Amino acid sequence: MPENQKIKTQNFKAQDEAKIEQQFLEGKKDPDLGVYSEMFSAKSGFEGQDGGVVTALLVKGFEDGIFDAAVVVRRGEGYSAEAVTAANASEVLAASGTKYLRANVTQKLQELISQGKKRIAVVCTPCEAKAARKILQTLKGECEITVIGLFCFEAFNKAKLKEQVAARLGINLDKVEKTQIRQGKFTAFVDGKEYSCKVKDLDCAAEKACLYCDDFASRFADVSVGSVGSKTGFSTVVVRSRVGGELVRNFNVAKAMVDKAEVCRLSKFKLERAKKSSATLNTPK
């Protein structure tokens, strides 16, 4: 889709973004979250990023019956990221860890509503989460879909970013063992020793379409996850619907307390980022 014509969709924003939150969300507007019922720090006993809270709501939704199927994101060959079926615990444990990458969720998603899934969990960005509930409304009800939403700035262009990570850390991205985004620093695990550099040092290997998102904290989902906003080893939880209500019932988690104005400055700040990136693009030449 050509860029002109995603910013023209983008006028009817608003009025498909009110009609989501009415269909699905309940809870208080903030307006930089979104709409919300509950927020808390988390960390699970599962290995994985930031307390491994994403990977423990799966396990706990197989284990309650809430859903049977759930689309993740998986690693693949070098450090590349691809969308793929989990049918049990076992396999979503396979799947832990955040990948900076982009990778087609909602293809993954229709191939399971096709299969004639009924009750599914996606893990996904802001992009995605919209786009689950875009395909949510046109189910009318068939299927009951769990969506688990990652607090999202950007995603990365792997070849630009192998290219940028060679430059300034001096390593094979196809090597590393795990990459972590906190506090403004981007580092790069392998062999047991740690590489960073400032996230906006690689700015330029993001993915373009993400300069136009103003979704930082997955409003769409039922669940948003990400680190902002929680100390080290944790994850900040937002819970944005009676499903995602459901799925943090007796939620067997350590908890502490959110920085809700650290998650609301980053908020604001892809919004504002979007808004610029939308104008620039507008504007006659």
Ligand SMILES: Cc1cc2nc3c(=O)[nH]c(=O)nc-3n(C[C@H](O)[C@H](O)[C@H](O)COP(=O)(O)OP(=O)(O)OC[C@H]3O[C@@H](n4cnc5c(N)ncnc54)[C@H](O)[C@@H]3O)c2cc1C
The other form holds:
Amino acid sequence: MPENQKIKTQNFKAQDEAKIEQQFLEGKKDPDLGVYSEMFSAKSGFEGQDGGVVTALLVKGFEDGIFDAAVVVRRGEGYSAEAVTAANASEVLAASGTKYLRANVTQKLQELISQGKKRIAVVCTPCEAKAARKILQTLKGECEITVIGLFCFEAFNKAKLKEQVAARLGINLDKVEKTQIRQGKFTAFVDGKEYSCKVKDLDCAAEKACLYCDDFASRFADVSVGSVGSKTGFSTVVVRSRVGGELVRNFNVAKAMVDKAEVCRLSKFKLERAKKSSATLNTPK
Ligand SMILES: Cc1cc2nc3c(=O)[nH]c(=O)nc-3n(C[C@H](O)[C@H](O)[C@H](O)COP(=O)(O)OP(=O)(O)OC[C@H]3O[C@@H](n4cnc5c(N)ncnc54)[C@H](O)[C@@H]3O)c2cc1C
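Since the structure above is the form predicted on its own, I would like to see how the form predicted together with the named molecule looks, so please show that one next.
So here's everything in the complex, that chain up top.
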């Protein structure tokens, strides 16, 4: 790409993101974390991937009447990720836990909007959180969308992950009960046993588009949630808007110290990787 074209593209992206921040977010702007007003570590009474915080936020949102439909990601057959609608707390509970795969959350969100739903929550990775904001910008206030963004370094391609897990851990991914990524380690739980390898060794199974994504902490969400920055069994929560503030008000959770520096470190690391990937793409062969 010619240099002047590259500068134009970067300027457009920066303007675009500044507009989203101005329109939807509230708080101070941190260079690594984005706009936020509050950050804490929490554990809810629900079973979840980490602190069960996303599940608790969704249940609370239904109880408080903040939304009446939510897009969540359920495991289908084998190890899979299917974006579905939850209309109540029990459907939210059935979808708890992380599926480290890409799910078409945006398409499900658009379906709910076309069905005339007016107050929707969406749980999504950073790329889909930005897409949800773009959709909101076109709706001009006809519909309220609460965006619960997950921290995300990368999502995997199912077929490639299955292949790598079989080769490296000697297990069938479809039979796995839970997967967990923590402190650079990928762990699969099956039949009461744990099988682990370095996440780095699974890089070849990551979705290619993730290499170009520069957002780790879901900078455009109302509330972002992840495991980095919290001790085991807790989730890190970043509140980024008035809507997010309303959702965490009187939130019945146990709180703990959060390691903001660790979230910033991962955010910078992902940004640098995206820059390197883009530079390689733009270098003439
Ligand atoms: C692809 C992916 C990569 C991630 N990478 C990291 C990381 O590198 N570092 C980090 O700190 N955290 C990462 N996370 C987030 C982390 O795994 C937990 O989801 C988060 O800490 C919330 O935990 P919880 O116990 O509060 O969630 P829970 O209460 O268990 O709820 C999890 C929610 O996530 C939804 N969900 C599950 N899979 C997906 C999916 N594929 N797409 C969209 N929504 C989904 C479920 O429907 C559920 O509502 C990642 C998540 C995903 C989906």
